[in-house]
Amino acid sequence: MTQLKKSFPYLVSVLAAFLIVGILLWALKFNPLKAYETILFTSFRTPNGFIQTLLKWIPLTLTALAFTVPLSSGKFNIGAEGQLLVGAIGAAAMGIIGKDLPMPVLLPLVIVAGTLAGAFWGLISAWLLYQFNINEILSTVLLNFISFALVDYVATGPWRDPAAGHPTTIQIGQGGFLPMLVSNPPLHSGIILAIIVAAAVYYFTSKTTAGYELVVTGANPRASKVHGIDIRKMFLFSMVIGAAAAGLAGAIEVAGVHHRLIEGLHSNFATLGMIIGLMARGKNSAVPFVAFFIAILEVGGSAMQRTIMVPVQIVLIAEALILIFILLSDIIKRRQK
């Protein structure tokens, strides 16, 4: 009964958002029922639809954790986009430099290089916060723009692919490719890494002393400081861990999907990651499940655009409305207390 009561605002938020979107679709002279059927069931009709959903789920989960882990300490990491891209740069650089290395050596190097590159990009904002008390929202957003320029520089520099008509590097060594779990349709083993990371984050924040200190810092920084917790180190630690998750997402995109650095490979993963984190109300344990729901909407939205010509932006409107209604339900709850 308690769990049902907790889930009720989510259910009402989804239904209310879908109702408004249905009215919008009807006003645009589309069939709302046909659109909903396409959005909600494309992921389960065919093996390809389901695997495409899983492939979306991987970066969505990791970029959402890049937001929720710092949020656990009361900090806002708005830089998952840049951290993902820098992680992709690190993974691609390692994969190109070590292209002749065998898989047991090169693949771990590619994954670790991407993760550490993302962590370093987060460390810059964390250090500015720790040393100079510079707001992490400002620094992470500004670092995103620098990451765009870095991707453009690397993808059009000495490693560029002259045969590509888009800023793209040459392919990494085959030893840096993530092994396939399923070959047709293809599903790479990056999903295992994402599951491990999500489970590790949940265990750390829920079952360990350091994780407890992190959460307590976010709940009440002043009281935490009084009780001997170094809240500035907690801020720094959470930002770096979150950025590492985003860097891993970039490494997985390179090693598992594109096998090279491509300008624009980040898609809208980071923006959706923040939406997922807010929908999950900052709870790391809820992130994988909310991310799967958003992945279903994303895959269904693309199918809806292809099959019945409904603009894919409709799905973005639905996601935004769901988030707004969830946040409104929190406000209503607080006022009723």
Contents of the next structure:
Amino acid sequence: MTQLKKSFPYLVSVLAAFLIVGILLWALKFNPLKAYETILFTSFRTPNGFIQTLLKWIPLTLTALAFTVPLSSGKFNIGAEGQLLVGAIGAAAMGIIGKDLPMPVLLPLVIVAGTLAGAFWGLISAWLLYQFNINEILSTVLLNFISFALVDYVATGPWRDPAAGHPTTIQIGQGGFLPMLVSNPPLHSGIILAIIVAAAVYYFTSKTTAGYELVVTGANPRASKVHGIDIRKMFLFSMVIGAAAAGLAGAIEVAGVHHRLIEGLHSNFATLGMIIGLMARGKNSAVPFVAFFIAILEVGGSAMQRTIMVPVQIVLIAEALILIFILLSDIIKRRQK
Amino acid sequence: MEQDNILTMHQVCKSFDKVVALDEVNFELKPKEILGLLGGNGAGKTTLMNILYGLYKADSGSIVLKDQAVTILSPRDALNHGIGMVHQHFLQINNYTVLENIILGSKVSQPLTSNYTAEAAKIKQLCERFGLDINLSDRVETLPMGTRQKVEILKALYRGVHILILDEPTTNLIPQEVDSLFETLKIMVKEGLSIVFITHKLREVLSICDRITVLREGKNVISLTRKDASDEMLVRAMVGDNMDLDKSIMFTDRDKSGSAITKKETLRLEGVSKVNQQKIQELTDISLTINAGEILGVAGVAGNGQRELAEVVMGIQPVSAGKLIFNERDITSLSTKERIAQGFVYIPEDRLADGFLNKASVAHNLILGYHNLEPYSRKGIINWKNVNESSRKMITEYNIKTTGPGEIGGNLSGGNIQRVMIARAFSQPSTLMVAHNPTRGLDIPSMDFVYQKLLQHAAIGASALLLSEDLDELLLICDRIAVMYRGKVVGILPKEKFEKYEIGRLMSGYELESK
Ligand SMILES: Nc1ncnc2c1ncn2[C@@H]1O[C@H](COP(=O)(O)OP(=O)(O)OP(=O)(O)O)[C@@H](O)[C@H]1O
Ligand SMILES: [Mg+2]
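Show the same protein again, this time as the form predicted in complex with its partner chain rather than the form predicted on its own.
In what comes next, the whole complex appears, and the chain from above leads the way.
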């Protein structure tokens, strides 16, 4: 099948979703054309818009990978949110404890601490699955709730920043800040980490034997086991790698954006990450591109709210519609056979 | 005599991307007949019937029922026109009862309750009418394959079909079940149904079909009545000139002479027992030896522990007692991976569940289990160039009908999936091959090819454990045959004592019961 024919359902899905949203906007007495224009072009009109998009792209890509990597082995990680938050806690804790350390020491420590903390949070679910066969969907969701409480505890505890009106910790040491690639408008170097991770995941799943084992486990766990693959280990491994990606996203939010732990810093990244993962049909290699598209919509959506007062939720509706149409196109394709 | 036909398909064409599956195929079915649909693997039998059943859409062509042209866009349309199909790999909900599986998806008289007495009565009546002996409250997972097959037939009958398509219904059945299926089919045609029966087994075709239609590579070859047909003629029609009948193992009575069996023992099982999680004894005190160069057959009615035996030998399931000795070394605690590294190879019987990755590419499938070996990979990095090259070689050598190494496995026809598993198993030098029903679903030349491969494998001094429900197959190529009954080995016969009747007696547990 040609590339064009393959991307056709995606194109139609996006167009159909926009059409419906347009009708909705028109019914709400907004100008749909103006809204479309804002959504699609804000990212490309100004340097600021573009950098905003890149900044969104970082956590979206990482949380989407947190979903798709375990999915490659057939497991559902619904806990990227919690893993991101625990990653952020780890990074902030390291940054505060070691705040006087110089950058070449502190920065790697902060990033690694966040990544490991996220991985650890995923390891809990993975281990429950490995040892006791406890459903990972359940355990990852439940751990999300615990992570909210943890953030609350840390952000209102001894490290609390009394000057802030919102649960927030004090700043991490300057040495833990991710250096800026562009200073005005600011773009931090976390994007390099995200690109490296996305590339590494692609390389791993498509070129290594361990990645092959991961993919075939997802394709048919029983047949993989029969052919000598330790599938329980693959489940464990993929869950931990996914969680580490989410943890890194948390660390980058702390070290690159907020320089502290703030309650609510996880935004809706994890939910969007799952939507991205599903739109990419679980394909790790497609995730960065879909994430970029969604980042454009997100940035365009908030601009739309600012300029023409259209509620930002409209963009969420559009995203959900696109996803539904893509899934529908699968069914139609099966019918046409 | 088009007027006589209950169903006519005209000039049906169907391509999947570049693969032409059907090329102007005509198909006729007469009332009250059993029509045998024959053809090699990938000939297009399943595709043609899927079009009739509304699962695939033909690119062109027409379907005429009685004398009315119809369009069938979904299985629902097909059922409304009285056409039902039982698939090669059918789907049932394992933990539902027979009754629930049958009425699933159909209208019930009291939709808001789970009171199905009216439906149950209707189904019981059907059972009686067609001589089907099924208990409606059994859960389907507890039933043998033959009964599950009948549940599918009953499901179609319940929906009032008068044309029933059976896609390779006998591949998973034991001889007794086949006989009983045939009885049912005979009653069904007597009651006015017409049946399309797909199979690779000539004996079945010649014993039950009224007419036979042969496809080859997506084209009509011949249609004829049974009295005009013969073994050899059907084989010729199916394979064209692709098979050298004189060289074949199945069509010559040549003895397998000059075998390379030595006294050297490859594998020994000492008192192997296995109890499963539900505390059911699956294997009891099995002791066997296989020598180098030997093919040891395991006969038995399906479900008497063959699968468990194979999995215990491969290390997929642990033993509860006993030892496995491989080349003088205790391997009881080695993992499957370690056994594969020792030269163990496995062809599982349930290809879709245990042997094949429907969602991955043909190349992914061909290297499964050997992906850690050179030339497929080095130091943990897969060399896809080598993999694709080897895959292409295997596709040619094993005659796998596919567009290439990158095609998604699930697109392949049933027999071609089996060929992939065969190719994979023989792609590596092995010391012990465990093959469970390796020729299931294969057409005649491919079966022959597998037998040749197994004999070559033995000729170089490797051993094989061949578990099969096809007694003819075992008698043809094994050196010794062990018979299993209820998880025990109830007899081991050397080649001189091969005798169908005796083996049948052991298989039915006669020996054991009379003791
Ligand atoms: N969904 C599909 N997508 C692509 N190709 C397909 C698909 N279904 C069937 N084919 C191809 O069409 C051809 C005919 O397949 P079909 O399943 O009809 O064969 P068959 O006669 O039933 O063979 P078998 O005896 O092995 O079951 C094969 O080459 C197969 O690879
Ligand atoms: Mg078929």
